[in-house]
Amino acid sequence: MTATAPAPVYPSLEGSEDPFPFLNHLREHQPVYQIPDRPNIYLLTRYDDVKRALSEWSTFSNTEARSGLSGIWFGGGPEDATMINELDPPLHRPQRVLAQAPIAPGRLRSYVTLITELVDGLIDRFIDDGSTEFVSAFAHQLPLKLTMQLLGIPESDMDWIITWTSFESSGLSWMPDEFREGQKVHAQKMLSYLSDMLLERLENPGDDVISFVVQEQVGREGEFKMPQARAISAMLLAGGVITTAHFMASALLLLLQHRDQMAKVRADTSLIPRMLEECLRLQGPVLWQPRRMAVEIELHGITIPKGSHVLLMQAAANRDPAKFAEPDRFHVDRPDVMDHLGFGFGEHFCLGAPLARLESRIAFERLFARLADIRLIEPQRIEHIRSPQFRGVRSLNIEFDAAAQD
């Protein structure tokens, strides 16, 4: 690939299978890249630039950063926004505090038994077969079932909840027209569904996260506010399902493609948390985060105008050789792996990160305990989902032996 003719253009569905060669090219040659057919959108690809932009919300604003790209706006304005990640301080902080309450350390510890039971229940379904399609049988099922149980959503609603949790949001403008229109319909349906659920929990609170959100809001603010409660509920529902599913499937694929690293983690399962962070660095489920320029700046000799959109390419930053040695290498005990930007950074550090880390850690602990000699079924073609913003494998056919102690 030459310095003058990179291909394909990204973000695009055409580049979704393997965006990394193009992102590597941009990081080296065009660290501030203006998308040719979208003159108001720029890509940042270097680690220091992306981290700075994630930190400086007064310059790289979240307000209208996503709705300005997708054309979907869930509320009337910044004070009434139903998506927390569209808010800057000081409006952002009170909602984030409320949203964090259901996943505070004390409550997280109370989820360990439930997560373990869900993981073992899913493994029980396929362990006697000696093989399974891991994405549909496990990776998608675990975060979906956990989220629905925590929020008190009935199993009968699972089918269309699956559609909602694959919502593209800020990547929507790169999707086909038919997909965009369908997502708008699902967005409105979800708003109505969450509104009804919140009102029901206000009148009849139960032992679930939605009830907890309502009670926390009323306790902190003295009254129930639908837009804020709906914002938190939407984030908890949509934010922790599809990305966690992609993350777990990508993690297993990396281990299967690097048998020496798999053996290292199996021999010392205390490495599982660090292994998962390395997977986030190398194959994170979110490729970029959008921001809107609150002021005009110059960066690397390029003027980025006020009001333009900037895509912060976490996937490129996490492979920056100026930050990570041998950045394309999968290294389960990489010493500086916690510096990755897979969960973001700063005010909008991923809200669901603690829960994603917990359920993924338990998942791999139980998979390693119950399945021996996990291996890819060959031949099979590994393909990734067609998405401009998310990254995950479509399917992953594996075979294994039941562990002796199971």
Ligand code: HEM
Second form
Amino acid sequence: MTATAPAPVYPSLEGSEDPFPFLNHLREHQPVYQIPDRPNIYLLTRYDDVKRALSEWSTFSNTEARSGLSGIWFGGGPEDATMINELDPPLHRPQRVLAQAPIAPGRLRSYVTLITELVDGLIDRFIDDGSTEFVSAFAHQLPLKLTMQLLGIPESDMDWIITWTSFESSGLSWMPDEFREGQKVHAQKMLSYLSDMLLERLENPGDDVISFVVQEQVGREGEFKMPQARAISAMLLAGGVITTAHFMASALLLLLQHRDQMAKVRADTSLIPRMLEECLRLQGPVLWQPRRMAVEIELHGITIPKGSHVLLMQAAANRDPAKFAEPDRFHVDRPDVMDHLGFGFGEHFCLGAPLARLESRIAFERLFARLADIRLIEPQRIEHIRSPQFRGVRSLNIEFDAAAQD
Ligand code: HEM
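Structure of the form predicted in complex with the ligand (previous: the form predicted alone):
Everything in the complex follows now, all chains and molecules, and the chain you saw is the first one.
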């Protein structure tokens, strides 16, 4: 693409297969890009700009950045406008403290056995076949099952919750009308489901994350507040399922496409955490985060007016050659491997990152221990999901040998 080529509109469903050439072009030639058919939306693509915007919440605000996600999810009034990713400090902090409590380091350690059992249980189902479709058999199952178990949600509700969590997308305004209508119907169902569940856990607390949030809230704030508890539960339910699912599938695909890196990590599994961070940098499941301008600023000679929306393109920032040497190369020994923005940065840094890291580390440790010589079944056409904001592969057919010893 040359500097003068007519620009495709992005984000778009059509651009979701390979957004990187266009993002590279923007980062180099139009670091502040005003979307042609949506003049109040700007894209930032350079690492320094995206990181700055994620840090400066008083300029790049979360308030109303998602066009009222709470309202779309819950069809609700102002009392429901408490989604953690729609709040700026100081309102944001108490919500975050509550949501973080069930995944604090002490509790996280107690989830290791459960995660390992879930991982092994999923591998048991396909190991004797010598092949599987990894996305549906493993990557989507693990975070869903784990989330359901942690939140104390019965398996019988899993089917419709899958639909709800896959509808979850703050790229909603980019979706076709019928998709948004479907989302509203699911949101209503989820609203009453969560309300019933919270009241029940208030009455009969169990050893699950929802009961824990309710008890923490009552303990800290002296009373139970339904809108807040519901918003936190919704984020804990939806925030980590699709993201972690797509992440694990993309990570395996990268390893299969870079067999030297796979061999290196298999030979020294202490490299798995670094490998995962490098996968997040190159193929993270979240392409961008929205913000709303609290004030007017000028950046790279362009005025971004107060009230306009800014999409912070983490996917582009993570491949910025001004920050990362050979940015398109998958390289687990990269010295600055932790500097990617795949989990965001600053006040809203992914609250579930420790859980996602633990879950995917255990997943790859067990996959490597139990499956030898994992290969892509060829020929195979790799296709990505059609989503304006999330990235992941639709399916990944693999074959393998069962490892001699486990
Ligand atoms: C690989 C997996 C994951 C990725 C790539 C990811 C990515 C992100 C990103 C980029 C943000 C920042 C949003 C912003 O700046 O506005 C975020 C926030 C958040 N994530 Fe994750 N996430 C993942 C897994 C999880 C999990 C497992 C959970 C739940 C346990 C979770 C819960 C949340 C919550 C609650 C927030 C909002 C934090 C706040 O606004 O303070 N995420 N995530």
